[in-house]
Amino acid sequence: MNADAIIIGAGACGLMCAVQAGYLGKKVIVLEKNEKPGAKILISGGGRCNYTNQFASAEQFISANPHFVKSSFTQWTVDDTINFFETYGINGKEKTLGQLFPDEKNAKDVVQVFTSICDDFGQEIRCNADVKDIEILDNHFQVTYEKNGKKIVLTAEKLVISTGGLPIPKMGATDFALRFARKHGLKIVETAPALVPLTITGKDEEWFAQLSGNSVFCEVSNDQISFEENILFTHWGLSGPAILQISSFWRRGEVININLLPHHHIVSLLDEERRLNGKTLLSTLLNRFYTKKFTEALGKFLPLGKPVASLTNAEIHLIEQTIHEFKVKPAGDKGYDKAEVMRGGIDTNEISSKTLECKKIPNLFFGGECLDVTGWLGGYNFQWAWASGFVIAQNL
């Protein structure tokens, strides 16, 4: 045997698994298709890496089995993540909504933590290693990979697949884990891009395009959930944190509701302005909350040039609906090229929630994004990656 375990994929889950296995005295070899380990870590958060969220729990994850992550999050908590990185000189700084970023350090430093520990324990990370074949033999796995035109064969008693999901194919993302799972009879929950910008086409396209670059704090909702964060208008539709969040819950053909002024009630504001100065134009009032460009764009729907004292009941109702119930029916999304994560994946019913071992194939483990576990935006998916990597390592 070449090692106690072979780990395919040197992303967040695979790297954490290698490190934790090292603590336990287990020898692993990590195979990574890219030139460097931690490719998605390096680009996350604009290179700053939002490595966890202080509020992470099972509640912020989408899965056909919403209870699946609970065991992993009990075994490896947010505090464990924070303490782990602090031990290696990375202190967290909250940006917003519990999101932790390295204070005075960045994503490269996060990856360096793992590569340094792997060096210390003699754990091998072999990059530019393109896995071509996996054979499941009586008491071990045989993995064949290609590097620099040469085929190399490794054997180990245990195998970990942590190759991520389909988003950002230019970073080397593939359907490797899903293909392998299907080949061996494991069920797959239908996959789709998640945490992804939404597109607008047709008669509304021009209206959205003219606002490209404008950001507005909103509450975005559908019949399942709501999020309060910024939305960003683009030349092809909508992006920004609130849109990325709702995209994971959105299905093609559905309408989403946007409350353009979530912490105020526009009718109350109009009533108050009438008392103070009824001559104030509606546009002047709205300019207190929006950019001039955004207010002008609302002129397509609202009587901006009217004094608030002159507004009819019908117009006030229209203003209320437009501001608090702005309806949008996206045409689609920007696909895996722009998605941060994948929704769906290997059915968690195929996997032990306590060990992350495959129920049908002993000594085979899956972790990270390839499973049907999708977190919200804001460090949640990293927390799942660290936790799943830790859990697998305990069982190698």
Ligand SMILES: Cc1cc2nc3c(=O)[nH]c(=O)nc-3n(C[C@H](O)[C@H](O)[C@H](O)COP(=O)(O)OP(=O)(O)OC[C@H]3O[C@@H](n4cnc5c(N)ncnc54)[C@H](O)[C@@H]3O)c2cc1C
The other form holds:
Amino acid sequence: MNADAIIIGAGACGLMCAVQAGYLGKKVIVLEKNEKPGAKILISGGGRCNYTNQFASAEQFISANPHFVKSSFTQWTVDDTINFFETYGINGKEKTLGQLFPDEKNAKDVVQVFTSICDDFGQEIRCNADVKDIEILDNHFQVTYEKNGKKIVLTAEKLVISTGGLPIPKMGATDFALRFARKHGLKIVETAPALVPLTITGKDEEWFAQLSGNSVFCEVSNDQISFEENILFTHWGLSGPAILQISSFWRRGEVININLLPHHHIVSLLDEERRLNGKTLLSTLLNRFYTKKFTEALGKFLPLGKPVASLTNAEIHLIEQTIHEFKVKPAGDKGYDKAEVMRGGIDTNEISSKTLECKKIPNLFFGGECLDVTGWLGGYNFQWAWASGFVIAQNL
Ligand SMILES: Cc1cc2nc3c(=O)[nH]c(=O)nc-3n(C[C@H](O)[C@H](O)[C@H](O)COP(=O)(O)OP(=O)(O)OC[C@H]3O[C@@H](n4cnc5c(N)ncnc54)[C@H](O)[C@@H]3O)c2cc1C
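Any chance you could show the form predicted together with the ligand after that form predicted alone?
Full assembly next; the chain just shown is listed first.
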């Protein structure tokens, strides 16, 4: 045998698993297709890496089994993530909504933590190692990878598949885990891009495009959930944190509701303004909350040039609907090229929630994004990747 375990994929989960296995005195070999480990960590959070969320719990995860992550999150908590990085000189700074980023450091430093601990423990990370095949033999796994056109075979008693999800194929994302799972009869929960910008086409396209670059604080909702954050208009549709969040819950053909003024009620504001100064134009009132550009764009729907005192009941109703129930029917999403994560994945019913071992194939473990566990935007996906990497390491 070449090692106690082979880990396929040097992403967030695989790297944490290698490090934790090192603490336990287990020797692993990590195989990574890219020329460097941690490609997605490096680009995450705009290169700053939102590495966890202070409020992470099972509630911010989408999965056919919402309880699945609970055991992992008990074994490896948010405090464990914070302490782990602090030990290696990365202190967390909250940006917003509990999102922790390295203070005065960046994503490169996060990857460096893992590579230097791996060096210390002699855990090998072999890059440019594209795993092509896994054979399940009597009491071990035989893994074949290609490096510089050469086929190399390794064996180990335990195997970890942490090859991530489908987003950003040009960064090395593969369907390796999903293909392997299918081949071995493991169920898969249908996959789709998530945390992804949404596109608008047809008659509304121009209206959205004119606002390209504008950002508005909103409440975005569908019949399942709502998020209060910014939306960003682009020349092809909508992005920004609130849209990325709702995209994970959005299904093609569905209308989403945007409350453009979530912390106020426009009818009350109009009533008050009519009492104080009925001559105020609707545009003047709206400009207190929006950029001039955005108010002007609302002119397509609203009588901006009218003094508030002369608005009819029908107009007030229209204003209320437009501001608080702005309906958008996205044409689609920007796909895996722009998605931050994958929704769906290997069905968690196939996996022990306590050990992350595959129920049908003993000594094989799955962790990270390839499983049907999808976090909200805000550091949750890394918390899952670290936690699952830790849990697997305990069982190698
Ligand atoms: C642009 C962007 C920004 C993000 N920002 C954040 C953020 O700030 N906070 C957050 O929590 N989450 C963020 N995410 C999500 C986060 O990056 C992922 O959820 C996380 O990296 C998943 O970890 P993983 O280990 O499962 O997979 P990955 O980190 O994707 O690692 C899988 C690895 O397996 C390798 N691999 C695949 N197939 C093979 C093969 N056949 N042979 C060998 N190696 C293989 C891949 O090259 C890859 O390195 C972001 C994602 C993107 C795309």
